[in-house]
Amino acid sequence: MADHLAALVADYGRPEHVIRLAKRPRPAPEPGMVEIAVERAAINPSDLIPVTGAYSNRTVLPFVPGFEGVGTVSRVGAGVTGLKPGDRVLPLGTSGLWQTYLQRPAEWCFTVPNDLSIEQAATAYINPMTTLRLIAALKDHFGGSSGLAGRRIGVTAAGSAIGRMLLMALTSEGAEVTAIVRSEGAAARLPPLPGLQTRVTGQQPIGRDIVFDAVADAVGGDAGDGLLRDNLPAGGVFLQYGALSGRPIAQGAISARADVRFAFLWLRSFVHSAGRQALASALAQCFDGVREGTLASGIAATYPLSRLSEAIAHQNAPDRRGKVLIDPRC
């Protein structure tokens, strides 16, 4: 069958330099496999970081980026039950959505409710599910019937899509939330939530005058090290779920705070250990949150795959507001 278009990474490096559009073959699905015609794919930091070689120990070259997106089943291999051509699905478990057609094992494809728009469906997985996992981890740590009510929680990169979701979810739980952002512009774009406090740090540490019971950190690096060192009491919890600085929390900083619970909360670990039933249940919660708006993402723009370089430039723009999507069909 005719070739299709894909964004291919053959060497590690800066995404704008090493991601190239290429024609790839479109073989018939093997037994147990499903071919998906991708309709929308999101650009997330987790898509671009592996391109740099940061996770080379678990990334095999060449590869197609894109962990999140939605498509329609176009063909199924022998033995596939429960899915048929025309079904709309989210393919989970690995990258590859930045291409016109993707093949995945049927067991890793989850149907999408018809009432979600294509944009809602394409962004209903990574940020919403990470938010739910973080809330669950915080509740598990603190326990008790009061949950997170009254807990002092700091959220770094609070102006990001997932940061905003966390702010809404935590304030709805009654937590005393502080949004940590790097600029006044980011602070001005935060949602107007009851009791929300804001700290603008620029390039500096947040300072030692504020104490949190918990920190949800997407930055890592020196800023994350400082928060762990200076802003948590004994018995607190530090959850790192991203490393936008390019460096996770230093092992020395973790070892120095043995009195604090530290955890790397990587969505990948949950997805690959939870099992299909637990993933289906988690996605159902994500879909509900998207419908309600608490886990919904604003869309900044949608680009055809043929203009991928423009899409990546927009993703990296400091004034970007919302998710950047790719339409691999054009």
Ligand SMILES: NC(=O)c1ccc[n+]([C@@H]2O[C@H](COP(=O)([O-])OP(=O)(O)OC[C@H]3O[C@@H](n4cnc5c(N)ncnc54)[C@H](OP(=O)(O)O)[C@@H]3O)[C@@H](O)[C@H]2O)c1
The other form holds:
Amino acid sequence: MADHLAALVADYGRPEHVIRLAKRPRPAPEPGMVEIAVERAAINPSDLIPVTGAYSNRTVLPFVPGFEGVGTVSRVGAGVTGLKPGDRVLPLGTSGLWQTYLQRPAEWCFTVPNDLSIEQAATAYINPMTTLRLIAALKDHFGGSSGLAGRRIGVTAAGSAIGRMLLMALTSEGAEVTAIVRSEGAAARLPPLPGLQTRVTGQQPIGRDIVFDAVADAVGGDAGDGLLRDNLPAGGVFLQYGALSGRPIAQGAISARADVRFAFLWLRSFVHSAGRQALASALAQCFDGVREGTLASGIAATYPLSRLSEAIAHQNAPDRRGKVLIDPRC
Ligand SMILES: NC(=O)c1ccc[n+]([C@@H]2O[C@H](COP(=O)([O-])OP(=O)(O)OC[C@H]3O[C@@H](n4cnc5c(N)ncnc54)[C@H](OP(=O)(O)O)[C@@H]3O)[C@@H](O)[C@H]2O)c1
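For comparison with the form predicted alone, produce the structure of the form predicted in complex with the ligand.
First the chain shown before, then all remaining chains and molecules of the complex.
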């Protein structure tokens, strides 16, 4: 049985300390399984968080990180009918993309249109689909498809990949959008969008002089607590989908605003409950948005898997611009 290369987490800790490269066996696919030769995988914040042990209740050691990537079917197990060697697929639903070959059940693999570049395909899932879920949640809250026009919406970490996608989607819906960023440099890099307001806050609360009907927050911590406490009227909505500060919104801050709808939005919950048809339809929307550019990510660099430590250092670099990708074939 041939070996292949994988990034392996055997202990929790800082990603740069605990993720090791290892040779792994490459067994033949079991019935119903598909083996994928991974061609590009993304590094997202959500890949590194489980490595720290943050979700140890639902993570089994050892594991291979990487929730997002694209590859070509290399072998199929008995009973697989919808996929064949050579098909380009996105495997969904679990980590494991940071290795040369990944096995997934066929029903969790989705074909990727050939017109998408490999970089587009490798970044077409996590952030685009999360953006679509956030927009759907906001529309639900405000009652239907025209509900976002004129709404005052704050977007934190607005320079992140999802932040930028949200700014584009929300301004195109006619919302009054405020991009909240931590530095003047981040503000300068925001896309020029009609009516977009910008606030630079450092890591501090934004101040009491601005009111939002809705906040999409990926930062949490003191800044997020402050937004929930001071900047939403009764009937507003606060969606938390990340904790880049290292701390989610405090329970006390949530309890103190019983008049605001507070919700966590996790893509994972949608992916594991939606069913294959809804996922295929959501992915089709993602592919369209990637093609149009509204759900596209910039690419900072691509590293061979053999240089994973450099890729992770780049991911953590303060001057990173765009997604860091891994090529697991070398
Ligand atoms: N809920 C879900 O299911 C889900 C799915 C996907 C992603 N997420 C979350 O969404 C967030 C963004 O992901 P992404 O892939 O879009 O990120 P990304 O493109 O890697 O961008 C992260 C950017 O956020 C900014 N940032 C980092 N720490 C910050 C802080 N403490 N305060 C303010 N800004 C900060 C930095 O930009 P500047 O240097 O320009 O300030 C950084 O480059 C992450 O928290 C991720 O975990 C959640």
